[in-house]
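One chain comes next, on its own, written as structure tokens: the form predicted on its own.
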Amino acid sequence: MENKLSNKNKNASQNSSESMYKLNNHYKRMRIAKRIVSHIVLIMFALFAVFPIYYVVITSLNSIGSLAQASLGDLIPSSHLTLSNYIGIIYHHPFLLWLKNTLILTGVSTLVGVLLSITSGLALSRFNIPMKHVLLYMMLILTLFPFTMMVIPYYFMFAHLHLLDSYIGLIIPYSAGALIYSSYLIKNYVDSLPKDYEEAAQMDGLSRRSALFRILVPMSKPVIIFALLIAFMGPYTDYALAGQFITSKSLYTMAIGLYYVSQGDIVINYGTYSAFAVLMGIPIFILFFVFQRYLVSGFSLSTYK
């Protein structure tokens, strides 16, 4: 009787161990299958995201006059790749002048807009301003309107002020655009900071203003850098406003130069267009590469409260 019970126990333990082994193998196969499927999906999304960049770079290295001349073979690197498009842009056009104009215009408008947004963001967060909620809602509504809607009103206004075809005529609207969005962004970030830090600084002898600028501004460094990057992108890539305000070739920006260089006799020269786009994207790539950790953290702060 005892032998029968022991045999039954042995058989039961063997069956349970076999079932557990099969179950573990099943879960292992499921994990491997899920990992393979997830990697395939991620690779497909990565190719989908990288292909436009690859297409622009490879097109800039080909002597393609228009899209009608392009073929699938042009997308494959070969010995026919050339730097003639880049050489033509740099040596046959005032590319460095356009780059200097763009950096001056973009740098000044970005600094002015973000510096003003720091003071306004701190004020909206820490001071009891009359009708503050109305002002915040107005700022939020203004950010919803596309910037191109303001081209015609800006044009007539600055034409009366004789500010067309000048840096100042572009710096003012660019700075105003950066001020509205960045102020709301900085205000939301400062709201999340406890008031204990500035109160402790005031107890140590700092004034209210010194406590704000010496304590809150350094603590708000991630959102300020994020605001600088976003404010830089607008003027740097804008054509709608700059193309209407600027008429002198000596004041052309990169966006206007991109349009000017890529125009052929009948169709757009996409090889030159792509080469100019690559050159124009290098400063943006450098900025985003240097400040990428602030950019990633800033995207999580860009939602409105």
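Numbering follows the first chain given and starts at 1. Please read all numbers here as calculations on a predicted model, not as lab measurements. By rigid core we mean the largest C-alpha set that fits within 1.5 Å across both forms. What changes on going to the form predicted together with the partner chain:
Relative to the superposed rigid core, Ser38 undergoes a CA displacement of at least 2 Å between the two forms.
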Contents of the next structure:
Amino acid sequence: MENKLSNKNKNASQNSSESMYKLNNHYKRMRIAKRIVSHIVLIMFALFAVFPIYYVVITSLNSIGSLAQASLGDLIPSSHLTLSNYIGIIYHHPFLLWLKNTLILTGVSTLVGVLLSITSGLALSRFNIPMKHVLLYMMLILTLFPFTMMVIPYYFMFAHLHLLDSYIGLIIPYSAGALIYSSYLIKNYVDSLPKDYEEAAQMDGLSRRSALFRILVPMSKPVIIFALLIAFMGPYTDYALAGQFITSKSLYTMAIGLYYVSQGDIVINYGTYSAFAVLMGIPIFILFFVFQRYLVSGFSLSTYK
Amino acid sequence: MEKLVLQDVVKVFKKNVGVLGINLEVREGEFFVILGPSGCGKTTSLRMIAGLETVDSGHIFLDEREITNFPPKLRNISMVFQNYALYPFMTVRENIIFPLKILKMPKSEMEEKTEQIAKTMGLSDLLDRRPGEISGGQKQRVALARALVREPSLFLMDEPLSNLDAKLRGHMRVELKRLQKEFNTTTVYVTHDQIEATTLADRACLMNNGRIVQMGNPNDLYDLPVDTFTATFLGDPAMNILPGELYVEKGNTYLKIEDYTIKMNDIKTEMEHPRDVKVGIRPEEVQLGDDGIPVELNLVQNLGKSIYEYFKTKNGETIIRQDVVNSRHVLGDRSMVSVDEKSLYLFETNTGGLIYRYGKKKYQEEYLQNAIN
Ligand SMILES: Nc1ncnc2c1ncn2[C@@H]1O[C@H](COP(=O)(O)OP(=O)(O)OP(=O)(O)O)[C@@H](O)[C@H]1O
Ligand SMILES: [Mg+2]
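Next block, the form predicted together with the partner chain, ref. the form predicted on its own:
Time for the whole complex; same chain goes first.
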């Protein structure tokens, strides 16, 4: 009797352990299946993202006259690959001048814009400004308007100020471009830093203002670098405003140059266009590559808490 | 000599009261502790001394100079924050040297002082690490080093040990006391932990609802609390408080607690009517005997080296008794809590003020005077 019972027990436990084993395996298979599905989906999205870049790069290395002559076969690298498009841009056009113009405009407006957004971000986060909430909402609403909407009013404004067709005429609106968004971003980041740090600095002998600049600014490095990149991207790629403001060839930016060189007699010269796009993209690529570490933390607001 | 003086210092926040007029005097070289429950205004008081919070009214003097409206950087006061607030982008060395750099001290002197204090604090091996790469206890010591390196006139600490584990906290208590004696810097220390107060303080004050309730040597606060708040705040477990009645019969004074009456030989009065009072007994003074307040054992809490026995009286009052030995009492046991006039405290029912403590006539005379009138 006892024996039978224990036997039965044993059976039962064996049974259950077997079914547990099956269940366990089932979950394991499920996990693998889920992983495969998610990889397929991700690879598809990645292809969508990467294909245009590949397309531009491969086109820049082909010598196709126009889109009408292009065929799917051109997408496959072959022995026809040539650097003639690049050589054409660099040797037959004042590419380096355009590059210099763009870097001056972009560099100065990025620095001005980010410096202003640091000061306004710190102020918005740390000072008691009357009607601060209203101000913040208004700022948010302002960021919703696209930059291109401002081109015509800006044109009239700067025409009156006689600042069209000059560096300064572009630097002012460019600096303002990402200013609101960056101020808001920096404000949010600084909000997440405990007040103790700047108070400790005040106890160590700094004035309130020095404490903000010497302690909070270094602590906000990730978000400031993020703001720098955003501020850089706008003017660097801008055509809408520069195309209207700039008329002298000596002040052409890369974006205007891109338009200028790819404009053939009748049709758009796609090979040149693509090569120019690649050349323009290289600095951005390098910047993002160098600062990618900060991009992630700039987004995630990970702080020292 | 008075180092730091606060005169009627008041701080009112928009919705709630921060500090309602405090007066205190801290002496040169003293370790002064501000003790009190959460939200009583300790941090606010400390921040006003530091200059991080404006003062609504009142005056603060340091070294006999009024500093009430000085910005923090001109006060020569240093402070250790609860979360240490070490600058995360600087190394330990840069953190410690930072206040000296602001003072524009010669380089060699700065470095010498930094090395010196790092040695005192046992931080010499950590100088090139960043705050993210050291432990909580080490951060604590870096924060102390940074605060002490410039030899401030006054040293403030706001619950500096609360982020440490129990063992390290015990160790740092000893360390802090040693450092304070070594540097001889006048220190104001804020805590809600009475053990820190008793172990560290030369003198302490107890705050409640934005006011200072009592000030003095920590042992005095424990022995002679001015009211039920101090009495129950200091001591763990807290003092038992029971309702009682005081009356006079044939020239003798009696205290009645529930059904039990004892004669109070130490009280001489001509009070006509019986008075309600609060009776306080420390858990470590509770004795069980053949005669006393009948109670039933309700709960036993074992803390290893001592036990707490929770008794319930007939009227539902709880009396906690602390005992060192493992007692043989079983839940539900009935016994008697004997009451000795020498270990009793009597408090006024409404205000909670102390009216009787064996051998301390002052309180009782004042109160009974009022009672007769
Ligand atoms: N910035 C502030 N704004 C409004 N009310 C405040 C502010 N700071 C403190 N208070 C209020 O003032 C009172 C005292 O606060 P305080 O921080 O001094 O208390 P505490 O004794 O340090 O408490 P804890 O032990 O919890 O740190 C509390 O009621 C608190 O809510
Ligand atoms: Mg506090």
